[in-house]
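Just the one chain here, laid out as structure tokens, in the form predicted on its own.
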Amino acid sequence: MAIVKVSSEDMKVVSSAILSLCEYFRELSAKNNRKITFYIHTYGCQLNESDSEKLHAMCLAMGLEYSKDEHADVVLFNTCAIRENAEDRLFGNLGAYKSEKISNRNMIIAVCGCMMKIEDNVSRIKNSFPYVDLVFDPQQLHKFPLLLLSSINRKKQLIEVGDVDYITDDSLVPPNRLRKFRALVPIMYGCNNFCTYCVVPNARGRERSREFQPIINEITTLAREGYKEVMLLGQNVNSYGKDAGFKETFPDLLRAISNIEGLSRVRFMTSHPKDLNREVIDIMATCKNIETHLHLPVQSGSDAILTRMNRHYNREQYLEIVRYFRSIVPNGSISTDIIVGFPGETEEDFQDTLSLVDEVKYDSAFTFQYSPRPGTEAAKYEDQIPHDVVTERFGRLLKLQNELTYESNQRLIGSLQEVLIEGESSTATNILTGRTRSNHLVNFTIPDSLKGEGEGEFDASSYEGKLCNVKITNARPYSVEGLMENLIDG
């Protein structure tokens, strides 16, 4: 694939677009008498969180209005595909919109993601969802304003999927964030492992880094803005910088971002242990706001199978990372991805990853059963192991890891533990929710004497993104609970 940087001449392009698609959407606003809306379905990882926090900025920029309906004037759908049911999500989801397409003839539906660069899709909804306005992949997200206009102005599906990779400076698309207490950041765009059961370098192209002092103006600024907390995003965020030849690594840069003043904590994902190196950990035992959670993906506990996927890592060097981890990073936290029924897999391999994940005992787990992805080498093996086998295997390690999660958590009650405050509890109300440094999950309450005098109903919204102590008092198996004894901030 072709490496292309976007100049500032094509965002003026691109800006030219907005503002003809302004006097487009206040016209049609005058004459349905009402503002026209918006709103974005987001599936998969935090990378297509952020990318659609930059859709509803632009979105904004045109003068849509957000709504949280689902029955928006302008409905973007951000894909998915890594898994299979969100494929399946997805067109259930499309063939809904249908009747209120018909009759809502001014209605724009626009597909775009990860799942728009798997040929069969696109195909599908060419064939079968006519009714799509706009289908573009990730690589074109900067594009969106000037494929709206083009898709609205010749009254037709317009597909543009490409074979480039655009390098854009984020600040050229500055999101919208969605959230006060966690800014997602973007370091790096794409992967260049190929593991055989993966799309993503397929679907997000090869590595491109962003360029490091972009990157820290960015963060300066967020924590100027009162942010808490980043997440450094890519899918190899130890690789930063080696795709362009950067003299600043990964650990430079989590060295210069621990600096910038104001700025609480650091969080960052994803790591490959084939590049995962000690200085990375030294950065997390040594560094006060960079969180002690490492996530690092194992996959599967046999090295057969890590062949197999072209993982470029076998079992021991994996728990030699881990093993130094634990030894100076004491109360970090470690989670990770594993697959189940990978093709070939015998149960001798499954008892190999129960055998390390009992080892490492994981904090936490994503726990997946395979299933093969159109393009990838590994949906082409012919030892392709049966449904039922799959069910059986993942359910003995969902047990085995359900058991070693609840452990992690009654690990933590007695001790006091600082909180960054997501907001309101899903599991009841006058409940507060956050993360611990070590991303352990607290459902927490607020002692009267900390809510003050006069204060009326409790408003869940007003802690958001603010820091605080909580002693931990039980646990659960998916979370621990506490009482809050003070706020750090605020």
Contents of the next structure:
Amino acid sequence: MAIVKVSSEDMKVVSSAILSLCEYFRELSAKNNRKITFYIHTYGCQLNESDSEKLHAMCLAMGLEYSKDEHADVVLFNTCAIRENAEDRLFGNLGAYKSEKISNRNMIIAVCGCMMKIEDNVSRIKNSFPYVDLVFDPQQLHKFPLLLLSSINRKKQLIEVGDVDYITDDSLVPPNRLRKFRALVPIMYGCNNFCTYCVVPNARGRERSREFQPIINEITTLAREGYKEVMLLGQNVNSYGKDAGFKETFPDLLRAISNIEGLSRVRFMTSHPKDLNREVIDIMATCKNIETHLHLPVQSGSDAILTRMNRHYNREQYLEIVRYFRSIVPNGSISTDIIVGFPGETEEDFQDTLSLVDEVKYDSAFTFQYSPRPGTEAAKYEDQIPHDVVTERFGRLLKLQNELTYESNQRLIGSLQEVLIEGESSTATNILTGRTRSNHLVNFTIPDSLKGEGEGEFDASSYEGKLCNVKITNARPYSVEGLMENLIDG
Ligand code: SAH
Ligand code: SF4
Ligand code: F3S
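Based on the form predicted on its own presented above, generate the structure block for the form predicted in complex with ligand SAH.
Let us now look at the entire complex, which starts with that chain.
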């Protein structure tokens, strides 16, 4: 696998493709007497969301207009390959565009993202979805305008899937941030860990850390623009800088970011237990703007399974980190990822997972049924667990974790919490939603006295990205409820 640094000269070629596309879409717009639009379907993790923010920016630069619904002239699918059901969703959705593509001759469909690094998926598009115009893998994202231009010119399906990992200076493809309350900032790409169940190292290539100063510059600008929260992204943020031999480590980066003025909250995802050291937890305990929430995927509570997963830590080492965190970050919260039914998992192994969950008392958890992924080691293991056994175990784990999540929510009743407002609740009007520093989800109301006088209709969007204090009055299974006491930043 080659690693290639993208130069500003390379990006000039991309910029000139953007100019040509601007011209092309302008003519198309004049001919049809309407705006030419784009829409992006995004699946998967925050890294994909961050990639979609870059694709969004590139589309705007080409003169396309964002479509609020999924019927558009340029439709992009930014895919995820982490589990099987992601594939079913993509192919179902692609099928639904067939008739639209026939009736709109100028329509362009492009598919990118992690699924495009799995050969079978690319072949399926070649064979069954000839109306897809362009396919490219996540490492080629910065070339999107160039690829789009070639696919338009050649009028034939273009597939650009390679084995090159590019290092791009993110400032050459600045994202169009889609949220006001949280800015996603990748600090590294790829993964070197090869957990035996996981498709990411294949899909995203080797670890490539971004340089220290450009990250600091980007976040300083974000803080000046008024962002209250940044989320640092990487598959294993604790190994930041190691691939490139930087002198700065992840704790150095966290400390530098915590000194940036105006920034209230810094989150990071994901920490790998094998690389998370006490220094990071010390920083969480002492630096005020580092959030007190640790996402620490455990995957299994059984040492035998952890070894077969190639995780490089054992149960006791994991618990030691948890105990340290709980001892010095008393109001902090811990969440995790757990896989149920990994090949060879016995009832005893599963009991180890249950007892670990009970011991840690996770505030929340993402629980997954093991899904064999093409090209991974574990998919070749012979002792795959029957589906009914997996679902039965999964049900038991979910029940336990739901109780723990509810308990964690109940502990907040009566407290005053600082909440970063994300917007209006999706399930109720006049209710705002946001998160505490410990990542608890809060739905809350604003007393009329705080709504401002004579402003007519309540406008939830004007609160997005603001900080406020909320008195917690009630706990629900997955969230807490409360009443706003005051806005913190006006
Ligand atoms: N880099 C992160 C997580 C990336 S994927 C980490 O190392 O923790 C997010 C989660 O998806 C993983 O933590 C794992 O729990 C789950 N996952 C990954 N591959 C899976 C598979 N084949 N089947 C089921 N769950 C999987
Ligand atoms: Fe996948 Fe493991 Fe890398 Fe996480 S650390 S992305 S689970 S290989
Ligand atoms: Fe999915 Fe790729 Fe993220 S496989 S979880 S979109 S890194």
